[in-house]
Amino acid sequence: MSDATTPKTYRWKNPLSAWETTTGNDEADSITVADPAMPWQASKGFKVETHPVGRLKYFVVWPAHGARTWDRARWWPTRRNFLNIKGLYNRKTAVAEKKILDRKPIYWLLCLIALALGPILFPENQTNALLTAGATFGIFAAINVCWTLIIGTASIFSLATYAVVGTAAFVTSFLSIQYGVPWYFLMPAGALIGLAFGVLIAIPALRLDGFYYALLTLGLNELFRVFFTTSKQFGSASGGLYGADSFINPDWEPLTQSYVAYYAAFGLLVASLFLFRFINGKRLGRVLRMAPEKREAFAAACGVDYKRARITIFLATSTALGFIGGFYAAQYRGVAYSIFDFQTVLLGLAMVTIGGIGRAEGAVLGTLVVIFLRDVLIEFGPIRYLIIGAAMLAVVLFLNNGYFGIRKQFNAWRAKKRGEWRSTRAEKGGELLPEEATEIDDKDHLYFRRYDKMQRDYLKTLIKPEIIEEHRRQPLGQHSEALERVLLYFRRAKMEDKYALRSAGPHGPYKIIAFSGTRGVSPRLVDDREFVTLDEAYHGVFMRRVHDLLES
């Protein structure tokens, strides 16, 4: 090889001319032929500024056992297997492996264990206050998990959630005080009340939607608040209804009572999460995911009865909210009118919005944030409500779906930035984008693509009028070094889209066709031009290949 700075120049002579076997192509002026290593050196010297945009997604991978590559055990009552383990064979090592594609159950388990063991880690001087706040958190988190089923999964913008809970709590407290109903009957009675309330407000949901239905349910919440606050039998003189039977024995130590209330509310939260999993992960949830907002007509045309699915979810969650209302009355021995306040509704909406609407983890996180600010950081005074408002405003302005949507939003932003920065690196031998390269197991294919890109860049420098004229004069036979390099590249092209000639008769005329590269698929006609002689046709094919090379 000659040095890149001293290009090779000479007059080419046909070695076959000594035997007088040539047909007029005895010698030709060879154009400047540079060192073929120049494109590779230029590629290595090309640098572009890159930026870190986050690590790749990490998967836990471990060897499979024997011939089994996956575990068929399922989460009851869903069809999902544990941790969504995917079995596959590693093509590099030829070993069976398993990947955990869904790590949410692991995170849920760790968080629930942390909540269960939280009282052990509480500071001794704040144990009672934190247990009280934890009991409130468990009840409100269970309410918001059911609410997010209504707003998110069923897409029914109802603001009557706390009206259902409050009505069930007041009625069950009244039954316990007036008729001596024991505490273990209050929750089933509350569920029946919630079901009746759900039927009442589900009927308008068939006619109204969106903002109008929200106004209706908000009006119902206010009507029930006025009814209970002005009724003497429901404690209008005392600010609430108290004296119901409770599963918390008043003779116990105050700290013991707080522990029982905390773990009872924790059990209620776990039950609501199971309800969310049973509805959102089963057929009802899948049906409603086929009929999102503004695509209901398409879902109906496909035979999806989304209205029935929405009403079913609404009635199921109303029954669960009534059960929570009975639990509320049994734990606190009654209920206050504040459960109907517009402030309570707004705080509940903030809890659902902060974490992310339609996600159980979002409802739990939002409730944890709001309850911690409201009931634990009391020394902050009224400013803690401003913090809650600021957190909710930040979600609305900057996030797509709450704080649990940050990861998905960040991944979308990272993919966008990667695309932008990869496009700037396309000139650095960018025959394959990095995301394509990571999906190809045969790395020889990557190196061949890199080599092919370098060779094309080099051959483009050889396409000059001199070699085109040389090929026009003599398409077949020996050629100069520059033209021979170009022709050798054209000859080893893949059969797919490779050019050929089709003759209309024994002696022409000729047309250019391109092979499909697929067995059974006929070649396609490239254009309608006809060539009289075979040499003209060969040169026409050559010019098509040159055009493709320069455009690549």
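Superpose the two forms; the largest set of C-alphas matching within 1.5 Å is the rigid core. Quick caveat: nothing in here was measured; it's all calculated off a predicted structure. Positions refer to the first chain, counted from 1. What changes on going to the form predicted together with the partner chain:
Once the rigid core is overlaid between these two forms, Arg103 does not reach a Cα shift of 2 Å, moving by less than that. After superposing the rigid core, the Cα of Pro465 is displaced by 2 Å or more between these two forms. For Tyr451, a C-alpha deviation of 2 angstroms or more is recorded between these two forms after rigid-core alignment.
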Given for the second form:
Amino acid sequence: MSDATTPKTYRWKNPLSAWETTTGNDEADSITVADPAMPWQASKGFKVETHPVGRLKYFVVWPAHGARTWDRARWWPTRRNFLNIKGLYNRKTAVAEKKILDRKPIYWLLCLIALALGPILFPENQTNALLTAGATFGIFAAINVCWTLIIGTASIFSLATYAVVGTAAFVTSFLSIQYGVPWYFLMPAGALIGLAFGVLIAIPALRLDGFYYALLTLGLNELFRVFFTTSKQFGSASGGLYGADSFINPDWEPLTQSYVAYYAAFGLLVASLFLFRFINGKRLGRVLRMAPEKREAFAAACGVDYKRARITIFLATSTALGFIGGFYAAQYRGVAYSIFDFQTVLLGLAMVTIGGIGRAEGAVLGTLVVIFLRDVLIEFGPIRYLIIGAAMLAVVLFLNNGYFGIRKQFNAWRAKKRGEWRSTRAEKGGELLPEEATEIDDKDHLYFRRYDKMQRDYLKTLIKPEIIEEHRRQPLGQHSEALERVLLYFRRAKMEDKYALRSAGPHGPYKIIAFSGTRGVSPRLVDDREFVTLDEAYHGVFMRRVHDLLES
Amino acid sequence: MDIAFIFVNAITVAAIYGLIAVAVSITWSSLGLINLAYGFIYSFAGYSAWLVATYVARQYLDPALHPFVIAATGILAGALGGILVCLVVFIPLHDKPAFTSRGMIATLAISLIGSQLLLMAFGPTAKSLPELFGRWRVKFMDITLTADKIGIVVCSALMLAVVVMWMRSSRRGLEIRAMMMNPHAASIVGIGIRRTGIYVMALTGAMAGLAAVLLSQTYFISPFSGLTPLIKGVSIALCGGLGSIQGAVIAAILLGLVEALTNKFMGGQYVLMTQFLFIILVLIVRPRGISGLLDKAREQ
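Now that you have shown the form predicted on its own, what about the form predicted together with the partner chain?
The next block holds the full complex; its first chain is the one shown before.
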């Protein structure tokens, strides 16, 4: 410490002594007082690195007329809003504003419009190839959205999704070839088959835990593959079953056929997204959000019949998958055995994983990435599968929940890092840390805390035996500057836990009490020590406060 | 076909699949990892053994040594593959959220990448290993036992016995068993999770490697040939109860029996169906498999 802050002892003379009106000390040993501005100047100089703090959360805000702040557009005839909008008044300008809290519907709409207008933007020479890939994308995305419902919403880790689709496709193709069933009956027939198979494979799901079921369905997939490839009815020689009725007329121009296929698949994708929305976003999905893995017992105790909800979703989704299977057969005039391949399951899992399990957007994005790699970049050769596998591995190793989980994971990581940074620079005692400060509305409070801390630091340097002795000799009346500063600070303390004296009789003895700070709540007794005279009691309070100051 | 012949066949195949089932079981119960990359490890070990058999053994080594060299190569390559999976999947992931599902997907990704790499390196044509056990045969009460069948059963029983002995009597085995019982407590008393992970994966990989060498003399090695053993092994492990070696052995024998009976009375194409019906029935009665206990199931 420099000389200025080190208090020097000197002999204080009471100015009143010249008029001989002093009541106590004429003279006392005291200390010189340093400049009170010093701690301020010392703390103003930043010693540590400063970092930008606060929340980076941008919302789209646009002005609204005050009277229309609460206006809402709704989906007719429900009471649901188009967008989750919050009407509010700007804190600084007091102008009415509207803030979009959930922008996902806008992004969905834009992406779907892009998909719908995509064929216009495809390069001329690749239109046909891209349309074909787009049709595959639509169907696989629809399958994966349904699969997401099973894995994510119902948390049944089933790997037999493609087996259900394949079975429905094979049986409907068979029906169409053998009995001439027209294409518009294939999808409902497929849905029925899907439901039947759903019931069949849902029975073990009732009893088995997630991963046991995953392993079982892996085997079921193989079983279906072997069954269909070896059975004579399903054309084991030709690598698939072809010749079903289709909604695509072979007499049309090839490009027209591709367009029809593309938009049909697009329609299927939109339908599956609606299914996702109506299962995941409504009662079933909400019920199951209450019953995540390992907390089923709690949910069951709250009256959530999670098993029933899961099986309902599983059956509904199996029906949808069967429908997609019928659609598949009607679109491609049949189906190949490769739909039962382990490779297909792996690619499907890659599609679901890359985007993030449990989200429709994850399933669609993952499908887009994988189908683009597989069907558009054909000139890459087998390296495509390596890229897909590497992407899947990287996503699983580094991301908690795929691409769409990055934001949450990043925020958690940032919060962790913030905590670490905070602990490295938490040397300033009473002040609020910057991260807390941004969360407090009353900024006066921040300045008060900061000023108070500096003042306490300064006053601690003044607590010396001299001033304690001076106070002991005369608690009230004129004091030296050092003691007077300390006393002024003590007197200005908050009512909460402020010390006071309680006298047992008209002339003592006295005990120290502390106010509760709350009206109607009586003070508490601080300790049992009794003081005989009032001055002793004043000094007892003083010592207690000095103690508190040095402790803080 | 003769029931005894079919039964011998089923037992032979069950012995091999039982190896993989035990591997899956040990990995799951000690590490909590569902390793579906055994298919890749299997093919990897098979190709390594084939490389050694074709390019090293045939040219430089005494024919009497061939079986040992080839088997050792397969086992070592399998152990190497297991360690690879451990380094890539288990060590980075084991303390992350949703480890079980992410681990499973990661092993699937490895099998996707690995089988594509094998496909690029060796092409789609299947390779086959020379016969390790010679061509002799034994007649025993009207049943002709060929050398490879006896060899397969003896070798896998030997491997299993060695593994069980090692797990029972060695310090490392004690560590692995401690991890099976309670991974958290094991790590508290100083058993390194990662180190034990490497032992476990090397051991189970070696078992898959041996299975590859044994099976590839009768069948072929191709980039995707590990899939059937993997699925069979996983099903046996599931039926026997994940985490239980004796359960896996019982399930392997039972499923072999089911296979033999189906072959006899219904026809070969129904084998998988009856097997899965059997597995599903077992699992509906006992959701944790034949000898899996509900309370002792690993919670991670």
